[in-house]
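The chain below stands alone, shown as structure tokens; this is the form predicted on its own.
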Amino acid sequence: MTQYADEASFLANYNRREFDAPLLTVDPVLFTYHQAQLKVLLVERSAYPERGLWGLPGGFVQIDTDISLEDTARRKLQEKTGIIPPYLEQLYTFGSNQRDKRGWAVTVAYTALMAYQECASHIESVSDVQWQPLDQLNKLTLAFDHQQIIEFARERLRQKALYSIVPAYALPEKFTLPELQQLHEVLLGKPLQKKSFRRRIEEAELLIDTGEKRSDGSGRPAVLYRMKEGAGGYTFVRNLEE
């Protein structure tokens, strides 16, 4: 073993390719709420491996330019969809010698949320970009282990819906309390008591009344709210089902 006088000498001679390393990617799971459905953004792969299959808008870490994993997640979303979401949180790390046909692979998954908008690819490795309803994913064959990653992210978001208003990042900037409640109900898979839900949200003072209203044509116009800065970080002491 070579002996070095100091750490600077060691680093100057260090060869990071001396040891085998797994493929390293980042895969954001981007959700939105549209037409009363929770949807996830998928891209159609135009290159091997898994060409022609739908998958998450992720990709490899660029060692020379990406300062952090979050930088990679934002860069890949920008390249493959043209957007950067307002909410991005590290989800979980998936790794095995079975994930990718190219070899031992690790991906760091992120949960991301944004209001619905049309998205378009800005990179040649993607043929198409589409929002897919979560309840329709069983009709698709997804690339790699992306079905598992989406299911994991969906469950994490359900837990967030129990104790926070993080799901509101999937709504437009201005939304009504009924819309927020409907989104939570979709995530939780059960109805919530209207008065209790409204009281809990109002007591926490997480929203700002915009002074505007919107009518759905079926009753009195509903007040439009927007989230206070930092509201997504608030955690209810008791979950919203209680």
Second form
2 protein chains.
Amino acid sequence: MTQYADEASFLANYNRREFDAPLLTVDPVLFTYHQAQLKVLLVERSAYPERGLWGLPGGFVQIDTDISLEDTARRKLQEKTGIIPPYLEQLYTFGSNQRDKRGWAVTVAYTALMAYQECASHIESVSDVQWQPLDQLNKLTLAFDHQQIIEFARERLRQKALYSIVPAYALPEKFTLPELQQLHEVLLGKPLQKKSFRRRIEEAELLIDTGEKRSDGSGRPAVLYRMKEGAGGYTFVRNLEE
Amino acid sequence: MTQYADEASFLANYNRREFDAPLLTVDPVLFTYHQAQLKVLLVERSAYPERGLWGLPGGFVQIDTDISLEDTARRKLQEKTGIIPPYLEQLYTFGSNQRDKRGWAVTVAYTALMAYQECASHIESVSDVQWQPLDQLNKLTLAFDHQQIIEFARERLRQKALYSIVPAYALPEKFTLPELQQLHEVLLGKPLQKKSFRRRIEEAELLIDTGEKRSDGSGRPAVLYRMKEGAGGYTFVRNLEE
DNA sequence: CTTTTTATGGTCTTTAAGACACTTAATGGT
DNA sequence: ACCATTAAGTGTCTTAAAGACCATAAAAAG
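Could the form predicted in complex with the DNA be given as well, to go with the form predicted on its own?
Below is the entire complex, every chain and molecule, led by the chain shown above.
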């Protein structure tokens, strides 16, 4: 890379090939939990390249605006779902000249979580939107490397289930502890001890008892909780505390 | 963003403004541990912009080569230190139109660790290279948002010290447990229980006893260990295991 | 050869997690 | 009304990990 001594010589050379940058996109991986399944939001691509394949609801970063990378991800999700998800966190940045047939392409991937809602595909009529259950993901051929990105996000979310209640953002605003435990069990792929799970969460004081209860069919009704403000940032594992 | 139906119409429009992408750089934050201090590698910028300020040893991603983002970071570090650091991991991607006066700029930051060695500034004669102690970082004005990037990396490394021996990559190949504990204490900013620290590390079986010993001045000599292959990937906290 | 210094090991205490039986509060059938 | 069934929530003993602190080991310094 050539060096420029000052602004004048930089500007004089600004259009040279060496300043060509990769294509830059943002790709949010939006998860939800519904009917005992973890699901991810996919859109059917209506344009070249990978037209007709399903992929993540991402898009190009617009350099003519001053919104941040994170807000770009939020905006893409709002276009597809109608709402801004309550949890969004940068996941990883994938870049190579193999990802996209157009050339060197870099995407900043985000993990997002929200309560399940019916797809608002009417909002963006050109593209179809759907919640795809994660255990049936291999039945679809996804665009680009979106399959790997989703697996990467899923693995990170699994890690979070070990020491935080971040997964709760995939539930409705009010939820029960048995629901949250089921979600964690799906993420971890193994059953959890009811008592230990409840103990850790209650002692961490990350949830608020709404006073309401809910029973699904028979059995004792469960207490409805909602998350404390910002509880996503906290851990409930001793070693990871201060 | 305009949509293109097929490759032909895409190529016909490829040079339009909408495909202008942000400047894309890679910025490795290389830490080491020397004389009881955590230090970070800085280079003095010899070119516009921010000429004369100290900054991270990063640079532009070259789209005319097919090396990965990660290898780009490795290459930048090799240029400055002469060696490829044994630990390199993607940290976070920072992007906005405020970071760089040239416009929208995105940088993929990496955390790297290596054993201390004297600066090999002779290799890249145009730029000065130095190890800057982290607790004296505020005495320098750094280029762009590199101060925040370093703080971000430092915080992530602190987290790793809670549940892994990743910090050991900042030590020489052979090191003692007291040395490693000191490093963890510097990172965490608090003293650790000698017995607990040793127990956790020994039970995790992430180190190999080299059979050698070393004494610094007086006192019983300490056993020299080296890391097991890939020990950076493992945790020594129960809750985070399978 | 004793004192000092630092590394390493022993072990009791404290705290968190696992296991599992028990109680509670709802539904549904007789 | 009563009892069986179901699922939520609790009590408590056991097990495992971490904290605290003391004891021993191996070197240097005098």
